Amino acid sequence: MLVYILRRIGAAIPILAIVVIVTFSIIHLVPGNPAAVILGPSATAQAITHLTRAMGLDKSLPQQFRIWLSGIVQGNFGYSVFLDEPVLRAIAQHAVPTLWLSIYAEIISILLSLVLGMVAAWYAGSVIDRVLDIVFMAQIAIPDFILALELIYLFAVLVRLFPVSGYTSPSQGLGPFLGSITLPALVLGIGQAGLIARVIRDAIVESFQRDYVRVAMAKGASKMRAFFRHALRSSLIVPLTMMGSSFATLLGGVVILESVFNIPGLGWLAVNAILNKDYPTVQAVVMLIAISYITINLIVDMLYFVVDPRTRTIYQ
């Protein structure tokens, strides 16, 4: 397990060299002086030269690189001049409403995806399997921000269900926090269940095809058994795998949605750094992000590990 473990973090390294690289590279993507960018044009020459200094942007590119490289090893992401606190502290405030967006959303996605996958392989081949493969085709097809809009309008317009937006921390109580972020973790819960559901569905259908099941049918076992016990536990690895992957992508999808549902988490925080400018809340955003995708799908990887048997024997 350890050479397994070593290889997958060797590989995940050259990614985070790169996303390293392109992170710094945004603020000095930013066409003449972005100390003058990020303070307008109404700033001094004083305040431009101050900021400049500040940002370290007087130094050559290899010491700026230096220079940021080890503040994000000490934690240290920058001075936000639009938020006017340190980045890091931005970033703490504004990472749990992400956070708990995120999980709730997945929780979904997985309940969801499980029971439309096993309900279309129950009933391969039949009318309501089509019609479950053109809801998957939907769920993947449509945009979140289009998906976010008609449930807005179905369920906090039309049958006021839900908040249209905002956010309500859950210390104000569990009732009014689930319902300020139920309808964005539905429309990102959808969106990532269509691909799992359809392959959960793909997977079982074969595992029912393998001879195994088959062996266990004509030994008396019922359909239902041999579906749960048999057919469900064994196609489950590759699922398991999305899964995981998709908590990751789940962090880049609420850049869009938290604009659109106000909730003031990460999304929220980057599309208004990038609007005001604020290049260094930008790059720690971008940062944070990257590196919990690069994170989870390691995660993911030694999970697969453990469940799959094949892996262990591979790399023993």
Contents of the next structure:
Amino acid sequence: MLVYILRRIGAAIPILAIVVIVTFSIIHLVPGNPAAVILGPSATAQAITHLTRAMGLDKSLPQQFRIWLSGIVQGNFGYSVFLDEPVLRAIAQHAVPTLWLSIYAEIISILLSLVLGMVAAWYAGSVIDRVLDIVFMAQIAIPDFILALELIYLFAVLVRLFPVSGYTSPSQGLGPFLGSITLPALVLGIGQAGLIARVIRDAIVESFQRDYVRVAMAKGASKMRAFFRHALRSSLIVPLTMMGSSFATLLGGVVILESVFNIPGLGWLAVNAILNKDYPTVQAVVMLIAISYITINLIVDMLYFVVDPRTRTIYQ
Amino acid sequence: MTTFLAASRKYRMSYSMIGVVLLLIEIAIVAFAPVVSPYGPNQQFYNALLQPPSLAHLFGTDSLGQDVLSQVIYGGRTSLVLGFGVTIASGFGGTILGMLCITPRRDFWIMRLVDALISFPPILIALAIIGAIGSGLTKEMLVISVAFIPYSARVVRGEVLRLRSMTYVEAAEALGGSQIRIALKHFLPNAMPAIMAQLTYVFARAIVLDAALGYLGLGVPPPTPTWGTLIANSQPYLATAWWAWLAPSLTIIYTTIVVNMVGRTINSWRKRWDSSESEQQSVEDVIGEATG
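Please give the corresponding structure for the form predicted in complex with the partner chain, as opposed to the form predicted on its own shown earlier.
Let's see the whole complex now, leading with the same chain.
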């Protein structure tokens, strides 16, 4: 088992290396001098040279990479000219809302997919199942930001249940805090739930064809007992790992949703940094999100190992 | 390629063609925009701002007095052209990358590269690169294609791994066929269904990504109408002029659903085709070709 873990981590290292290199190159895709672009058209030549030297852009590429990398390892992600603060501080500040939002969305997604998946499986073949199948398809087909505007219209404009946009921190009260992030979390959760719910439903329905469930029912188990005690357990293995990687996909959806709802999280920071040519911040956020994605997938893979006993025997 | 076409003709193509038909209708409407659309792309009616749907304006007008329906139809031109461009480009790139995975050593490194690229959410890559190199239709097409190449590469590589163990490939190798010849003559035609299915999903995701970029203001710049910018412009008036939001949204959802239907159809053909004998050339055929 240790071998498996080491192998997975070993495979992750080249991936991380490539991620780091790709992120580094972002600033060098800019045509012309990045410092000039950052300062804008009204900057003096003197200011541009000053910034160029300060950002180390006058050195050779390998040298720049070395300097940048050693900075990263020490936690120095550079300085944001636009925000006028160290990038690390900006990221730390903006990571908190995104974290809350992601956790909330993931909880909604898990609950929703479990409930809907199980209901669809229980009533498999009936009208309810067909209706839910359409629901799942819709959940997958509707893009996040469109669903977001729809929900804003329904629940913030028509019914005034939630605020249209904005973020209230938890320190200002649990109620307002939850209210401000419920709509975006709902959008993200619904978007992810469709796919997982369908997988759960298919897995449960398929497991009823398998021998172990049929034996249980032949021995006299009621449908409900067979459902919960036998079919459910093995059907949840794949969806479990899907939930893990859907958390990673959530990070992508967060980028645009935070702009729709005006929530000052990492996604919002990334978009704003890009619009304002704040390249150091862009690099840092992109790298952070990519590394989170890799880490989460790694954890999910390990989880698979723990949850599914069959993988353990292969590696022993 | 001929084996694939021959196999597909065997099966009934009645109801599974709904997706294809619906997609073709949409493409036709968009392609013949000057004929189908009631008004020009940027024609403004200054005395009819934010009008609800009526006979003159089937989907109402927006805040600039432009007919929403015309905007959506012309916007479709940009989006669908982009979708096709991205699909072809990422299909090419992904196929070449996936085909290179024939040897285990190259496979390992290419897969690490692909895994690394997949760990960036496509929207983030697209945003970051467009932020660096600027916006515009060709740049956006390039960036989105690059973002989706890893996904196609993965599918192609999966097919290559699956086909590698087929008897006729072993036969070709034993007869001294070069890697390139094997790749082109045996892998490519038999991997086509999987590639095509994957490309339909790429198409759908590219359209949504394009809309997202347009929404954030980083897509094709105005005055060219795009679905994303239409949605963004409609947001401040969501409460009062919901029709300006509804039309582009429904179009995007329609396109996504229809393209996904086409993908599912291709996948079901693929399953039936895999289980039939027609996919595999017999070993005798291969020997026959080699010896002329």
